[in-house]
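Take a look at this one chain, the form predicted alone, written out in structure tokens.
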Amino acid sequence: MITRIEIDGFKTFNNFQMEFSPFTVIAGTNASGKSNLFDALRLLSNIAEFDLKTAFNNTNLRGEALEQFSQYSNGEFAKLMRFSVEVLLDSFISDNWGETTKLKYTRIRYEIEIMRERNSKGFDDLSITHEVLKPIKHQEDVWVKSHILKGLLENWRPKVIGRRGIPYILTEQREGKTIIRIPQDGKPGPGRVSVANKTNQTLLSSINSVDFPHVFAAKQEMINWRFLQLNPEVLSKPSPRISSDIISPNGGNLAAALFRLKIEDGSFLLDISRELNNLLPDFVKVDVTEDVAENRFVIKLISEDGREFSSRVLSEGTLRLLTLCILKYDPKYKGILCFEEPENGIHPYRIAMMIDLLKGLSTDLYDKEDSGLPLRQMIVNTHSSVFVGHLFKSNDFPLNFSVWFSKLVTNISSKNDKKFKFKATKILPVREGRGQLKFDFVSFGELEMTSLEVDRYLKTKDFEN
């Protein structure tokens, strides 16, 4: 679960700063920088299992490589890109060869430096400059103080006996180099060492066990996050017998996703089932069969007067929903979903009723009952004044729910006592469950100005307009 990101240099973030709930909402104009903050999540998820050069230039971003760099308003673009996370982790992590353990910290910071330099044969290379990933001390904690009931604070950050002196992976100086350093992690041997400046791999990227339990951790998180763009056409289709049952973030593997769950427990298919009946009361039951002679598994829905309909004559809405439900009731999926505009293809009389869903998809930490379950979050992006004003409209606000507002303004950015104008995304928050919250980056004044705009932009019909 991310608690909180800082991005400098990448695309239209500069000096940026902003904190999440475990169910975050993020709303505004087109264009004022909500897709690039979920770009800005695809590229850290990269660089935690690729090389730079592959990370970058990974299909799943928006733009070429060059491009992920900020540009200024005379054409140059950054050198340097920075970002920072820091995250809460579940309690356990295990590698893929069956070895389980305990993490001593489960609240982490994670900074990432990369430099562009253009070299002798005129081509763009990239570097890491700078590492580090350190615990979070507990006395300096304020997001755990704001987000988590005290009652369970030690279920989510167990009680820590003792200190650690040096992070998991730290950037120091070493005859007259900057080295990437990982210790290794309460066991005697040397640990990894790196040149920064000369690799074009992060040290979080080289651990692939719980040797490294901290380090193996944060790389799982990140590499785990999970961007949804359901796409119709491939909702729609039956699965292989030959897929993954897991849901892709097409909605690829649908059925067999189901077929799965219904096979290892029956109640399943009856929770998913009431989930659906909810939204859509036309619907009373949902199956999945297997097609034999195809060998492929079917997703059909029963309704109220006993007709059938296979998921290949199901409208848009009504996959999406349907996907929802799976994956809430789904034990598989943790971690973070972050869904783009979830109103798409959704009636408007629906969308009060989907909202309800997105909240049970995010782990409440003010609720004993979630409690020592994965951690799971939420983080929606939406252009509809429509579904932002459904959320302020509701009277059961979870508690660990937040309401942010993206905008482009104007900054000034100096470089050889020369001074470039550029357009920056600032994300401001709105509301929060539990009141406002004080942040160290945002000033009354912007919290008024935003209040404003909020305002005007649930009055209007169609923003954009």
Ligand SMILES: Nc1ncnc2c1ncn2[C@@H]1O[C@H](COP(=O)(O)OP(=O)(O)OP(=O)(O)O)[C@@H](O)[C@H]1O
Contents of the next structure:
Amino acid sequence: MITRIEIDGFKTFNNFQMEFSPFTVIAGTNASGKSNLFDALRLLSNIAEFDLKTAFNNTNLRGEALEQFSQYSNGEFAKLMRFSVEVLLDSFISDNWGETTKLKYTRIRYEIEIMRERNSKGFDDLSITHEVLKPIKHQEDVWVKSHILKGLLENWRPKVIGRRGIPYILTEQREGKTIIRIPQDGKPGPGRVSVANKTNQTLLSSINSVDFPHVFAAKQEMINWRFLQLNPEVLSKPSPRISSDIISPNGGNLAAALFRLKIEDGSFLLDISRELNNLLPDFVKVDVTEDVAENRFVIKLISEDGREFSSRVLSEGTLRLLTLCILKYDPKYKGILCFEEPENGIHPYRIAMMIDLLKGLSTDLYDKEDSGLPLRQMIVNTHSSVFVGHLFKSNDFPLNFSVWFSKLVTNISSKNDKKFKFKATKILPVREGRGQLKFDFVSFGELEMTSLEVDRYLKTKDFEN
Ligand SMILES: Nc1ncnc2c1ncn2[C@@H]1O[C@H](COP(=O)(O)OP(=O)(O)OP(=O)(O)O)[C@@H](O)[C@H]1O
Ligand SMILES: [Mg+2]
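Mind pulling up the form predicted in complex with this ligand next to the form predicted alone we just looked at?
And the full complex, kicking off with our chain again.
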């Protein structure tokens, strides 16, 4: 679960910082940087898995490698890009070899700085100039204090026994050289070392087993950030018997996943049917059957009057809502889901119910029942004032929830040794579960200003309709 991010030199971000709740909604006007924030998470996730060239040229990013760096008013691009991200991890981590281990620290901070330099042949080289992975000290951990019920704190963040606060990856200067190394992470010996001015791959990406438990856990966390882009065409297809039974970000394998749930425990289908029926009263039952002749699984919805409809003929909105219902009850679904404009394809009338569903897809750190289950986080961006309006209307504003408003502000930024005008993203809190709105990076004036802006935003035509 991401709890905080800091970004500098990437797209519209200039000394940017924001915090997250298990369910985080970012609203705002067009081109204010909402999707850019998701792009930043995508790039970080790529960096945790691949070397820099591959990470920056991945087709999952919008724009070419150079366009990921902030472009200033004179057309120049930033030479340095910096990210810090703080996470809350699940206590247990397993690798592909079936080894499992318990983490000493579940609160971790990862910092990475990437430099872009034109070489003599006219190509841009990318290299890592700073990489740090370290535990967040308990006494400095403000997020935990305000986001987890006190009585449940130790379930999510175990007590630390023995030596404390040693970094798992660190950057240091030695004889004029920048050295990045993994000191130990629980193992004796020198760990792994790389010289920073040559590094074109993160140390994080080089670890593949629980031998370095915290490094591996941080890497797993980041490479598993998923970006839900439900594709109705994919959703409507039956799953071949040979397919994976895990729902993919575009909605693939939906029927196979539902079939797994049906076999595991019949009550899953009842829960999913009830959930969908709440949203779409026309459908009373969700089922999945084996198409023996074709060797595949087919989803069927049964209507109030007893008719059966296969996924192939269902509407796009129905398929989207059905997927969310299945994800909610799927015990294999965990981690972070980034969801762009969930309101797309959903009638405004259903949005309030959809919000409840999204809420159910994120862990409640104030709820005993969620304690010990794998962490789930939902990060949503929207430019629908209907969506935001419903969030504010709800009386039982949940504790695990926060709403943010994104806008562009003009900054004077001194980068590349010069001063530039720069349109930068600001994402400010509007409402959060505990209702206190205390963030050290936001002034009282900014909060007041944002709340006026949100009032105006909510009065747009879209909302009145
Ligand atoms: N490298 C860059 N440097 C500076 N600004 C950039 C860079 N790349 C993109 N931008 C700006 O970011 C804007 C796009 O922002 P983004 O896609 O995050 O908007 P959004 O808030 O998601 O809007 P919408 O609600 O329309 O989806 C572009 O219009 C452009 O002005
Ligand atoms: Mg967008």
